[in-house]
Every structure is written in C-alpha cells, then in structure tokens.
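For reference, the chain that follows is the form predicted on its own, supplied as structure tokens.
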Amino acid sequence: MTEAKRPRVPREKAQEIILNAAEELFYQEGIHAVSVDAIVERAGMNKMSVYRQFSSKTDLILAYMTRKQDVFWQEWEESIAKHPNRPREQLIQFFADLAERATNEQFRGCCFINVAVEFPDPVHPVRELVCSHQKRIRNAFLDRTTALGTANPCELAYTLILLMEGTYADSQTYGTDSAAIRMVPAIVEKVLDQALHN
C-alpha cells in the first residue's frame, strides 16, 4: 500500500510557517549563520516550497525584517496609548516596557542593529530597510520630544535613542539580568525632567 500523498499547504499558510521558522533562527543565531536548508528543516517543508514563496534568501530576510518592524511599532503604539497626550509619561512608559522585554532570557537585542552589523553595504536592500526604520524611529522620538516642549527636542530625541540602543547592547553584553537595564526607566525620567527645566 502506497503512502498517502501529503496535502498541499495553502500559499498564505506556507508563507507563515516558513517565516516563523526563519524568524526564530535569524533572531537567535544571526542571518548569515542560518542557511536555507536550516529554515527548511525547522519549517518542516521542502526547499522548493521555500523558493515558491520567497524568490531568494534576501526576499525572506526582507519579509522577516518587515515583520519585525510591525512588531516594534505595535509595541511603540501600545506604550504611547497608555498615557494619551502626556509625552513625558509616554516616553517613560516606552522605556519601562523596553526594560521588561530586555530582561527576558530569550531577548537577543535589537534585530535591526544585529542585521546592520551583518550587512555593511549601505546600498544592500536589507541595509536600506534598516536605515529607513531607524529614520522612522528618530522621527517618532522627535515628535514626542517636540510635544514635550523642551528647548532642544532634537538633542533630547537623540539622547533617548542612544539610551534605547544602549539598552539593547547592554542586554547582550552583560546579560538580560543586568541591573543597568532595570535602571533605564528611572534614568530616562531624570533626563526628561532635566530637559524640561533647562
């Protein structure tokens, strides 16, 4: 008796399975360290199925990064929404939520910074996506620091971005139980209050 033919997975479901597998591997191990074969194995699908959904590994990376963008902005909006029309509290909340995520054992830092290190060519599509995302972050912080009414909103925005990126780096250098990460919301509060009183 012959083995029953495996039912074909619908296109959208196949994309989700492959992307889920790629996301897990890319985030935990890095882009270049993960082969298409490893993604195929994790997804439980054949290589032809992967290339049927994504024409190249670069396309798969871009889809992964786009998903990560969506996650970042969802987290940003959730933090901001907790304190409507109160930019000081919104920014403190964002860093409190970031500190909570950064102390999770599965946290591997900022995937955009991680990917930027792996793709130094400024005209590579992946690097261009990272730069576009970082510019959007800069604008989002600048919008909140401008709403705060400080004397130098641009300087404050960059200060906060550096604190955010420092949190990412600290989690990977010293571990997710870092005392410095737990102190970040209080540090941000002091930075904001100093900016408001200058």
Contents of the next structure:
There are 2 protein chains.
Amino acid sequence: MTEAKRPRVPREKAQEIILNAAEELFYQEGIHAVSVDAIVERAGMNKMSVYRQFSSKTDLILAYMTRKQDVFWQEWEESIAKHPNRPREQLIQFFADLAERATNEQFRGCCFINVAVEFPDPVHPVRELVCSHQKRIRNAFLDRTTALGTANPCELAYTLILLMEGTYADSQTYGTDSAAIRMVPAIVEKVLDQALHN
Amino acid sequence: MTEAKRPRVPREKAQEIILNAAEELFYQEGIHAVSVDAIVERAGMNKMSVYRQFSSKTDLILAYMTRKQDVFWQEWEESIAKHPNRPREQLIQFFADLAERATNEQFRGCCFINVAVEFPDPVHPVRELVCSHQKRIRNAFLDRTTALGTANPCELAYTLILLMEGTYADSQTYGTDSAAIRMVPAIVEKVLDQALHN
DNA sequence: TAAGTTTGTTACTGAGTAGTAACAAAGCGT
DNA sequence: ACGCTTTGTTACTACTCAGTAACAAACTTA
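The structure above corresponds to the form predicted on its own; please provide the structure of the form predicted in complex with a further copy of the same chain.
The complete assembly is shown below, putting the previous chain first.
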C-alpha cells in the first residue's frame, strides 16, 4: 500500500478553489456568519494555504466581491447582447433575466447590498467597492436610457435602478414565490413606454 | 461622604433602557456585529439585568424588530392621515416622507431586509417575523391601490413596493447624497398617474 | 423586625474567532 | 546530489462571544 500522499496545489489553482468556497459561503450565509475556518473546510484546504493567498479575511471578502462584480457585468452584457442597438428591448431583457435569477432557490439578493448591510462603516474598503460598483451600474443604466432618446433619461434610469434594487430585496423575503418579481418585466415595459410616449 | 449606592431599576424601566440601546446598536451596526456585552455597556447596565429580561440574544432581536415594526406602522399611519380618503395623495405623501427619512444621516435602510440579509435560514424565528411584516405591508399597499380604483391594483401595489424597497437599498450606498431617492416622490406620482389614466 | 423577592456584581465556562510560528515534505533548478 | 522555494500540517496565541453560577445588597410585604 502506498502511503498517504500530500498532494500539492499550485498558487493559482489554490486561489480559485478558495474563492469558489468563499463565494458560496459568503453569499449564502453572509460575511460575518462565515468563519475563515469554514471556508478552509469547504475548500478542503489548509488554513495556511488560505492565508498565503489572502493576507486577511477582508482581503478574501474583497476578492469575493471583485469576482461577483465580474459576474454582474457578464450577465448585463449577455442581456444587452441579445438585442443589439435596441435599448428598449435590452432593458426589458435585462429585467426578464434578472427576474428569472431572482426566483431561483440559491438566489440571496444583491451581494453588494448585502455586504453594505453588514459593513456600515462608510470608509471600510469593502464599502468603497460597493459604492464604486453602484456608480458603474448607474452609468450603465444612464447610457441605455440616453440611447432610448427619452425626454428625461436620468429619471428613467433612477426608476429602473430602484426597481432593480427592489427586486433584489423582494427575493430575500419571498424567495421563489414572489408575485412582484414575476411582474417585474411587465412593470418595466410599462415604465419604459410611458417614458417614450411622454 | 455617602457610600457608592447601587441604584435599582425595576423590570419595565430596565426593559426599555435595554431595548433603546439594542435598537440603536442593532440598526446602526448590524446584528452579528453587535455583542450582548456592547448592548450592556451602551445601556449602562449589567449583563444579568439583560438576561433576566430577555432569555437570549435572539429574544432581544425579536423584541427589537417588534419595536421597529410599530415604528413603521406609526409612520405609515401618519403619512396616510395627512390626506383622508385620498389614496393618491396618501401614497405620494408616504414616499415623500420616506425619501426624507432615507436621506438622514442615521438612516440605515429597512431593518427587516437588513435582518433577512444576516439570517438566511428561512425557518429562523426572526425570518418569519420579517416575512409576516412584509405581507402586512403588501396588504396595506393593496388596500390603498384598490381604493384608488385603478384597473390593475395588484400590479401597481407591487410596483410601489419595489420602489420602496429600492429606496431603502439605495440609501445604503449613497446615503444622504442619493439623487434617485430625491426623485422618488416625482417617480411615484408618474407611476400613479399612468395607472389612473390607463 | 423578619422572611422572601428582586436586582447588582463578579467571576466564570466553553466554544468560537482571526491570524501565526515552526517544522516537515514536496518540487525545482543547478 | 545539492540548496532553495513552495506547500502541507500541527499546534498554538490572544481575543471575543453567548450565557450562567453564586452571592451581596436593596426593596417589599408581613
């Protein structure tokens, strides 16, 4: 019989394994509710392997958020790409895709809002990441509502952002059963058409 | 010189002092971030005095939420009472008052959503309290949109709820500077008028 | 005044927390 | 084979957490 080996995992691979574990746990359970030890266990790794890749738990949180940020923009681009040069359909599509995600069992709302809830200190690094992300979102919506050619692209963009954040929040309480979320695409369509027809 | 006294505080008074401290800390810092010891210190009390009134931290959280629930309905009724039998103005007033609260320094979003973020377990008692509260809110909005006499009171109610929850969420990231929140009353007015004029 | 009850205070338990020191084993280049 | 770097493993530090035991002081009722 061969002895118990100690299979070694290189830096890059280790980082991804750890981040996968952190992503699931942080998102599902919340940041404060998840210990580094829990992530270590979930990743099937050793504690030192984590602290050699990430200098602190805060570092891990930031990496988790950066990854979630990428996911968001990937989903955004996917929805937009379905209707080239048709901002109205692009926005409706985004909300249709969002509504579908938001009624999934695993969905736990907007991870950035969730982080903001757990970290009230406005100068904490994770909060600043949340803030910059929200500003990018605002700009993306403004870009699309401006492309629509409506009279008040700013107000329309803010309306849509509020509806999006409301959808995220609603999923927290009603889960897969939210009648409100199922109506979101229709609601957005009405809002857009009102803005277009004055 | 008189010796150092040990001023005694009766049950009822103690409960209120403790709840005041818990309310501020839980709402401002988050549940998991606040220890019972921190509440004890803030209340200027002794730990045993807390555990004689509340059997556990969960018990304290539930009492905190019950109190916040009362505050919500008080604010709701206040807004409604300003325009008797005029549901359109009542709803606009509610959002105007909400927008004002949401741009205050101390505002930290909807405490029920915040609790839901920190307690993912759907069968946890605090989650069930959140859920029942959200259902009461839904009914209150439905009651007012039905009174409006619009064609689709359900869709309108859900739209307003999403806008409300979006407002709560937005305050977390932009604080007193949210342009979106400042526009909320105007947005709601448009939404209502669209629903009324078909 | 005497007995019973409520409150204040101290000190503690046992479990969990983030993060680290120290060394062993594996891989790599020479 | 030789050092050098990277990774695995164990054990640990110093701290915080929720909750409690035990007793002393104050108030209440008789």
